[in-house]
Each structure stands twice: as C-alpha cells, then as structure tokens.
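In the block that follows, a single chain appears as structure tokens, in the form predicted on its own.
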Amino acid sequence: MNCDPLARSYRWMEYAVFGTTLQRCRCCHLQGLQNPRSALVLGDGDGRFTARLAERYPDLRIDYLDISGNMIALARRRIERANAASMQRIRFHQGDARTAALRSESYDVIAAHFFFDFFSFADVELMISRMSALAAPGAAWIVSDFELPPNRLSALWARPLLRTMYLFFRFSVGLDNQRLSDWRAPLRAHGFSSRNACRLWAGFIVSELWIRGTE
C-alpha cells in the first residue's frame, strides 16, 4: 500500500484521533536497547521514529525503508532538520517489504511500527521470514500494532474505530486487507521471544520488544 495521497497530511490526521500516543508507543522500547550498531526499519512514513532512534544511538547505522517516495522526501526534511549529522548514518530505500533486495549485514534492530496491520497473514509471515535472516544472534524486533482489547466494554469502541481506519485505508489509497494479522507467531517460529511490552488505549494501542536467541 502507497501512502503518497496522504503523505502530507498523515501526521495530522494521527494527531487528530490519536494525539501523541502512537509516536509515545513508537518510541516506548528505545532505551532499552543494548548498544546496536545497524538497524533497519520498516514503513516509518515521515520519519518521526528513525529520527529519534537515530539521534538516541550517535553510531547507529539505519536502513529506512518505505513503498512512498512522498513520506521518504518528508523523512529525509524531518531528519535533516533535526540532526543533518545523522543523514551520513542512513540510508533510505523505496520499496515493497515483500520484495525490497537488502543488504546482507545482519542487523541488531528492526523496527516495524503500525506497519503489520497493513498486510495479510501471508504477506506478514513472509516479510518476517525474509528480514528474519537479515537478523543477528540477539537482534531485537521492536513491533507496533493495534489490538482489540481483551476487556469486553472496551472491545465495544475499539472495534468500530479500527473498522473505520480500514475502511478509510480502503477508500484513500486502495487498501486491501481490511483485518490485523497475527505478527507474534511468525516471530516465535524464527527465534524471537516477547520481553517488554507497552500497551495504551485499554490496549488498543501495543508496542512490544522481541529478541532472538543467539543459539
């Protein structure tokens, strides 16, 4: 899915039903990474988690990677802005995750925030697997999504407001997946375990920590 149509107008609309939430949840697991050298990340848009990342980790090399050239040129202004410095330590790539050719370096971090939600089970499990092997002994993934929450009254509000945003992914810029996909699975069956998760919104709103076993 291409968010070039939406591009400029994205953050607001996040800032109009979310406020700053989503960004809080994008950014809740950074300082509990251990030192990483290179990272690679997933659908960041304008860019508002990789410039954080990237002003928290001085050495930090990042690969950005984006299906829109819109939000890759609000990216590159928004990190330019913030820290020119770090444009040397990143590299942005337009592309399809399901079909982007990488660099084979392993990466210590991967970072896919409300980016899932946005694609079938097949096609999760499938990038998964692909970025999977591009992933060190110990590597973390760090994931955010929306999730119905387990309470029962507060499932009666997120349920209605998560159809809604598929509905408008749908209408705006032609998505097709119109359910959330099971992300946890395919991380478990490749080496990754659970070990810190951030929930909000009554746990609508989740951001949890994943590192691979380095045997």
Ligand SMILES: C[S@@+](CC[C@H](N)C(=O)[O-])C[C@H]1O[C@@H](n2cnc3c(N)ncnc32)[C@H](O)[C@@H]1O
Contents of the next structure:
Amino acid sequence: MNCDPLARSYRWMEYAVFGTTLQRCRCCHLQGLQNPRSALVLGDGDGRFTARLAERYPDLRIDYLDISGNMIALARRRIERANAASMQRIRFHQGDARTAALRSESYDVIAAHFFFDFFSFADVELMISRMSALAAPGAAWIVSDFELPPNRLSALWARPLLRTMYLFFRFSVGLDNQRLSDWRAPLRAHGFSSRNACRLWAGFIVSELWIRGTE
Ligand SMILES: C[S@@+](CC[C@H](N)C(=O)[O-])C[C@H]1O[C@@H](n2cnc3c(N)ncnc32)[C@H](O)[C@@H]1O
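Go ahead and give the structure of the form predicted together with this ligand, now that the form predicted on its own is out.
In what comes next, the whole complex appears, and the chain from above leads the way.
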C-alpha cells in the first residue's frame, strides 16, 4: 500500500465528497487539550491537522509520522508556508507506524485521523499498544474515523459510500483492508476512557477524545 500517487489530489478528492466536514472533525477537540507539551500525529498525510495543532499550541513539540514520502513533502510545504517558525518544533518521520522505532518520548497527545480504517484489527491493536507505551499519564488520544451510523435509514447510504471508498483505495493505492476495525477496545485496554465525541453526517464521521487514567 502506497499513498504517494494520491498525495497531491487527496485534499481535493476529500473536499469533493465531504466538503470541509473531515477537517472540522479533525479539529473538533483542539481547544480542549490541557497545555500539551509533546504530541505524536500518526498518518497525518498532507499535514492539515499538524498545521492547526502547531498553530493552536505555539510551544508544542510535534512528531509527525507517515509512510508516504509525497505526503510528508506536502505536509512540510504546507507548514512552512503557514507558519515557518513552527518547523523548528516539528519532526517529520517517514515510517510504518506498526514497526517504526520512535524515541521513547512521553507524549501528552496522540492523534490518528482517518487512519485506523486502513488497518486490520490486529494492526490497530498493535499500533495502539506500541503508542500507548509512549503516552504520558493523563495523555489524550484523539481518533477520527468513519463508522456505520446506528440509525438504519442512515446506514442505507453510509454502507455503500464506505464500500465505494474502500474499493477506491484498493484500486488506487493497493489497500488490502476493506472493513472498519474497532479501535475503542484497544484504547480501553490500555487505560484510556472516552471523554468527548463529535458526530457528523448522522454519525458516519466521528472524532473522539480519550484520556488516559480517567473513568
Ligand atoms: C486515509 S489517509 C489519512 C490522512 C490524514 N490522517 C487525514 O486525516 O486525511 C492515510 C494516511 O496514512 C498513511 N499511512 C498508511 N499506512 C501507514 C503506515 N503503515 N504507517 C504510517 N502511515 C501510514 C498514508 O500515507 C496516508 O497519509
């Protein structure tokens, strides 16, 4: 699986299908973080969330990790243009989140937006387990993802849309995974509890804020 060929058009395809909804979703918990000092952003693609995070928290150090060289180049350009000074606080890592050796930093925030849907449950579990080992006590984990709406009527349009999206990624970038994986159970298993949720498009698009060590 390689997202390089999609990197330049990714944002425009997203706007064509979802307008600005996904970006609203990525950013909906930005205000609620408690003075974070360090953050890890998994698979942020063209860097739109990383740019907003750096802007909102001017002292935050950020590790950005993505497997695609083209996505990283776009993210760098975007952040350089928007806020060149923040580049000193952001480290860009190219690697596979399942295996990449990260510094043994203690992160206050970990974010994964529209990322876990690319992986099998075993991979999601593995990544949450690896990254949780790097999370500080009280750390926040923000996950945005798609979900089949509980309402049957909404599931009637959401199911074929999700299927089409998976087929698109299978043929465009060679994505093997073709179904949503549970990320809540592994987060719970690693001591995180759900604190807040944004649900858009009848619950098809969700973003949740999880905090470690709270009930
Ligand atoms: C669907 S895009 C989501 C991008 C962005 N997070 C967003 O909200 O739109 C998935 C991103 O994950 C990256 N990716 C895929 N597999 C990865 C892996 N094993 N490790 C790290 N990044 C990966 C891709 O390069 C791509 O940028």
